[in-house]
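For reference, the chain that follows is the form predicted alone, supplied as structure tokens.
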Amino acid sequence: MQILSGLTLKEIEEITDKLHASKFRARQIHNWIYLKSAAKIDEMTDLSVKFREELKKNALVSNVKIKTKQESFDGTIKYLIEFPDGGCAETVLMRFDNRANLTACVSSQIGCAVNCSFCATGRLGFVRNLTYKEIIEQVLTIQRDTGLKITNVVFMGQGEPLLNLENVLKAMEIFNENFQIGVRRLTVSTSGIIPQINKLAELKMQSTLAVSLHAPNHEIRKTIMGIENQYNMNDLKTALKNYTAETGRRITVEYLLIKDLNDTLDCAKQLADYIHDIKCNVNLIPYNPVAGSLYQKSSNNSVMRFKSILEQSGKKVTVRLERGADIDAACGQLGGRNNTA
């Protein structure tokens, strides 16, 4: 049985050809999947009943299911999606009252091998990569369930996207060409996998690259992010400068603020010095509590002081608006477990 979700128009045409239907029928099916978010073939009402019955003998729209769904008071929705092999991953719909954008935060892996100390996903260990179709299914699941059209996709869910680069790039291509989401509305986040950053530079990637730095120096970073022992900040800086030179794109430096660890004024000054010659913006992220962690969130005053020092260096600095913390859907909180079990 062919699964329609994740197929390109050309691949759908191969199905309609076998059914002796026109390419126009393939275009209709394609639109129902990606633009109208149909969950079942019977919803494709501009196809004849006879053709729908033939199509149902050969294809399904999707073979994933929502295992749990949680809604936050702020409108954020977190889904635990189950794939046919029983594996599960979380995806999050984020919306903001004063913005038209609807953002899907998607996972690229089940579990994660990077194991940052502040992140719930890392505690799961690495299970497997998601296929590009499984990545796409996350956005389709949101659209089918809510009836809303996603406008932005960020690869900031479970897993390290650059350790599953082939599937991530294929998913991005489909988001752009099939969902009609502009390339600059796609963001890939990484903990700093240097060879793959260099690969993206070679590809002249025009989507946004976000780098999870989270520390102003090697000593602090290696205590919270083991990846620093493999790809250190000095080498990472070289890769980032090469990336901006090759792509012409400004990167986003993500910095998680943890009380009394990396949120001091001295840390802010060190960070400003590190990024001063990198073409970048900075996104400060107040720490979100994770069960079993001893880390604490920085005070609002500490966050604002940190922001001010960075702004004095001439960089654009924003503080990420917390979304979905009450349902463990905020940055670093995705554990990929069935919370109702």
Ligand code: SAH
The other form holds:
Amino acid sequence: MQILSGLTLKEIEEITDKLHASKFRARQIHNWIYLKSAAKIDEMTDLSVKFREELKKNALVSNVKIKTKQESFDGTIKYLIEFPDGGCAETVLMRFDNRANLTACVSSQIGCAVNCSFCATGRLGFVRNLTYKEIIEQVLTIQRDTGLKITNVVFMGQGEPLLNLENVLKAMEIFNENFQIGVRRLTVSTSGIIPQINKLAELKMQSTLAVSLHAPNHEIRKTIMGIENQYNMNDLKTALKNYTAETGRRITVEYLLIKDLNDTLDCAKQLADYIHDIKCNVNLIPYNPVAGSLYQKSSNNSVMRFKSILEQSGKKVTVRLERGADIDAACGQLGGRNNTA
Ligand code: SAH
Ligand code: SF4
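Give me the form predicted in complex with the ligand now, not the form predicted alone.
So here's everything in the complex, that chain up top.
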């Protein structure tokens, strides 16, 4: 049985060729999968009943299952998707009342090896990489379940996308070509894997690169992100500047605000200094509490003070809206609790 989800138009044409159908049929199937979110071959009503019967003997739309689905009061939906081998991926649909965007936050790995101290995913450890098909199935599952068309994809679910780069790049290509999502509506977030950032620079990636900096200096960063011992902030800066030089793209610097740890006035000034010659916007992320963690969220006042210092230094700063905290779907809360249930 062929699984249609994840196939390119060319691959679908191979199936229609085998069934002695025209290339136009392949195009129709392709549209049903990626743009019209069909869950079953029988929903593809512009194909004749006879052809659908033939196709059903050879192919299946998808072989993943929604294991759990949780909805937040704010409209956020978190899915736990199960693949045929029993592996599960968490994926989140985010919508914002004032925006037409429908954003899927996808996982690139099951668990994560980077093990940042503030992140629920890190605690799981690394389980395995997701294949590009498993990455795009996450978006297809949301589309099939809600009937909505995803307009933006962020790689901010479980995992470090740059440690699974080949699958992430292939998935991005399919998001762009098959789902018709513009490259600039795709965002890859990384904890700062320098060799892979250099690779993206070489490839002249046009999607948005977001970098989880989270600290204004080496000392603080290494207490919360072990990766700092391997790829430090000085070298990271060189890589980010090279990335911008090669791609022309502005970077998003993500900065998690944890009470009294990295949210002081002094931290804001040091951060402003560190980023002054990096072409970037800053996205401040109020820390989302993770069960059993000693960290606390910064107060609103600290967040605003931090923001205004960075703004004074000439950067555009946004504060990330918290979504889905009541269902553990917010940033950093994808700990796969239901994964082991
Ligand atoms: N591994 C990648 C992408 C996944 S995490 C990365 O680290 O960038 C997506 C974002 O959520 C990152 O910026 C991450 O640092 C942030 N995050 C992790 N734990 C968080 C928490 N408890 N509260 C808020 N944001 C968190
Ligand atoms: Fe991995 Fe990102 Fe979580 Fe760090 S923040 S443990 S890199 S998923």
